[in-house]
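As a starting point, one isolated chain is supplied in structure tokens, in the form predicted on its own.
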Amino acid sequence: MMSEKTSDVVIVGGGVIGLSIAEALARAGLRSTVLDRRELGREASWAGAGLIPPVAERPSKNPAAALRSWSARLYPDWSARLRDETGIDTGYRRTGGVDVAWTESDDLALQSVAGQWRAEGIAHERLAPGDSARVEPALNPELRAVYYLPDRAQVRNPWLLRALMAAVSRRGVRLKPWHSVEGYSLRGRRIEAVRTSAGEIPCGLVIVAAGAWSGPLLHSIGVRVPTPPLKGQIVLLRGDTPLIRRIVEHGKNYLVPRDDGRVLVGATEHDAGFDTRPTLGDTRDLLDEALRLCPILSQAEVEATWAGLRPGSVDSKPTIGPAPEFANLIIATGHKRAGLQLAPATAELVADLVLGRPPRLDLDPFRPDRPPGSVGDDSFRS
């Protein structure tokens, strides 16, 4: 798709998706310009927990699951390369995790998900009653069911974002925070320039990867790709020593232990428009959940709480591909709760499109003009 000057690639959105695309293009020798309405990487990418799912050993017929597994497979080498190039540790760790159930309905839901893991060849073990302490001593012994997934991993998203910014800067990518997009200059089926709060930027190719803000930015030029914001709040705990060892998941909630004794407790899901203010009610609910799952967390202090806006889509699958309305517009958005985990694969697919290579994964299920269909893959969250 790329036939213009390489310096004319403009990426709208400086979160983990936009920066990862810039990094993939830079490795291929293309220098892009990355725009963001505020500081780079300070929206959903910074607010997330950085959960990375296990790699599936068998291919899945679910396209979203295939994208998820490919991205997880890319993560170790991707993180190591960023560390080697920049000296910044992304915090990628294979810590393992447990999925737990309190009730019979929870248990039945987990058994169904475990069937998906089995079909994909994802290592997991249903622990015998009373055996959970072998894997995670901090777990409440009253839990009805515990599944252990040894290959679950995590990344420190603020560290990853810093590494990406350092890597692309070294390769000549122009990073432009505080450049909010106000419109586009069009000529027929082409975008000739991106109009920003700091002036107009000519472009040969535009990539919109602006998370929850992508929908409104595209709607202004007649491209219909809804990205409804989904608010998620997290509470950060801090202990003098590490209090839990594994990632703990219960439904939509999770506990993520960091090496330094911190624990992320997340995450709520609310349709709240573009309001990112944390609430006392959500803080209370998250803390109640954390203490119920791992009572030892009562020893921790509450260090901070924040909220971010995940970009939704019509069917919970991300939108990745060329916009049919324009000859030089690519869209990469709508990753919902999986932006951090899907960033490497999304970047590689967009790079394939830009460089004119056959995409390494079928993009038809993710194309911007796809009809609403089956929902995406919610087996793992980030």
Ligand SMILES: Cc1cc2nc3c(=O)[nH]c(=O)nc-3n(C[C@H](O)[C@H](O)[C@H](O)COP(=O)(O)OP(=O)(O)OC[C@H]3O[C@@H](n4cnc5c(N)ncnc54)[C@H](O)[C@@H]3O)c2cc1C
Contents of the next structure:
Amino acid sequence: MMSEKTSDVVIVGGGVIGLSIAEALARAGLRSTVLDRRELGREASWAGAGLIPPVAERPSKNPAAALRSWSARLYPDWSARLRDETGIDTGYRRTGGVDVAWTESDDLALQSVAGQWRAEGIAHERLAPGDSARVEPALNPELRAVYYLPDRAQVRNPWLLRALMAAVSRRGVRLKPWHSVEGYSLRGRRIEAVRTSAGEIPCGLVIVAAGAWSGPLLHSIGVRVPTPPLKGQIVLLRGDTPLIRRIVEHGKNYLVPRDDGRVLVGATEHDAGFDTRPTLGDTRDLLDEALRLCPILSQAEVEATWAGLRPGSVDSKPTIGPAPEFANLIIATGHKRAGLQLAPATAELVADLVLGRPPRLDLDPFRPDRPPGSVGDDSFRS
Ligand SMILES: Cc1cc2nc3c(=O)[nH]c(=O)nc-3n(C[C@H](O)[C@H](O)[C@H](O)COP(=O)(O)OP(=O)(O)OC[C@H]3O[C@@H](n4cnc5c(N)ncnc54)[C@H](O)[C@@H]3O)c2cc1C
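Since the one above is the form predicted on its own, can you give the form predicted in complex with this ligand too?
Next comes the full complex, and the chain you just saw is listed first.
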């Protein structure tokens, strides 16, 4: 797209999407500037759980599923490279997971999802009644159905963000916290500068990756890409010893065991505007479900709780592509529940656009001006 003045690429938003794009560009020798209105990496990307889907053996025809699968495939090497370059472990682990059902309707829903796993060649096994302890001894034996997914993975997102910041800093990317973007200087179809709380920054190319704040930031220059915030709360538990060993999922609820005995209990979904205050009601609901799934968690200490804002989209698909209204604006946002998992693939695709390479995945289904109503991919929620 823009080979002209690629040295002054300005990325708006220092979450996992903005930082991953900066990293992909830096690997190609292009040093961008990343602006954030506060510290980098402290919004949704910090608040998330870090669930990463298993790799699919067969390509899906659903473009969102194809993006998910490619990104999952990139994760192990991406994480290893970041660790080798920075000495910071991202916490990427193939812990394995179980997806469970309490009721007949839960079970039917899971059977249908399992059909999709089969079609995509995602390893899974329906465990025989009484056999779940083989995979996860902490599971409630009263569960009606348990599917085991050996390749379900996770990343410690705060560690991943630290690794990304360290990697890009080493490659000369300028990280600018406390630079809130407040507007743009326009000339015709070009953005000539980004106006921030700390002054104006001239640019050859702007990439908006400002999570749930992208929609309003784009709207101010007539670009309509809504990113409605979807609030999600998590409770962090801590055990003296590891109390569970697999990721446990039931619909929107999940338990994510970290190496150090901590367990993330997630996650709620509310339309609460930009309010990120955790509530007692949500804490109670999350803990009730956690105790029902794995009663042994009653021994755990409650360490913390927080909430973050998933950047929504009208069709549950991210928006990745050039804004048709401008000659030098790329948008990478709206990743909703999947921004951590989709970060490496999103970054590669944006790098393709910036460097004028043919995108390695068809970007048409993700373009900012796509027609409404196309289908997303909800097979691995978080
Ligand atoms: C509870 C919860 C659990 C989740 N679990 C998972 C999971 O398991 N797996 C998964 O893949 N995804 C998960 N997600 C979703 C994931 O966290 C998001 O999709 C992802 O973090 C979005 O990244 P982002 O960089 O677009 O947004 P953000 O991380 O929100 O970053 C946007 C950045 O833009 C900055 N910004 C905003 N306005 C401006 C401005 N005017 N000027 C400059 N900077 C600005 C913000 O300060 C922020 O740092 C979860 C989310 C939540 C809330």
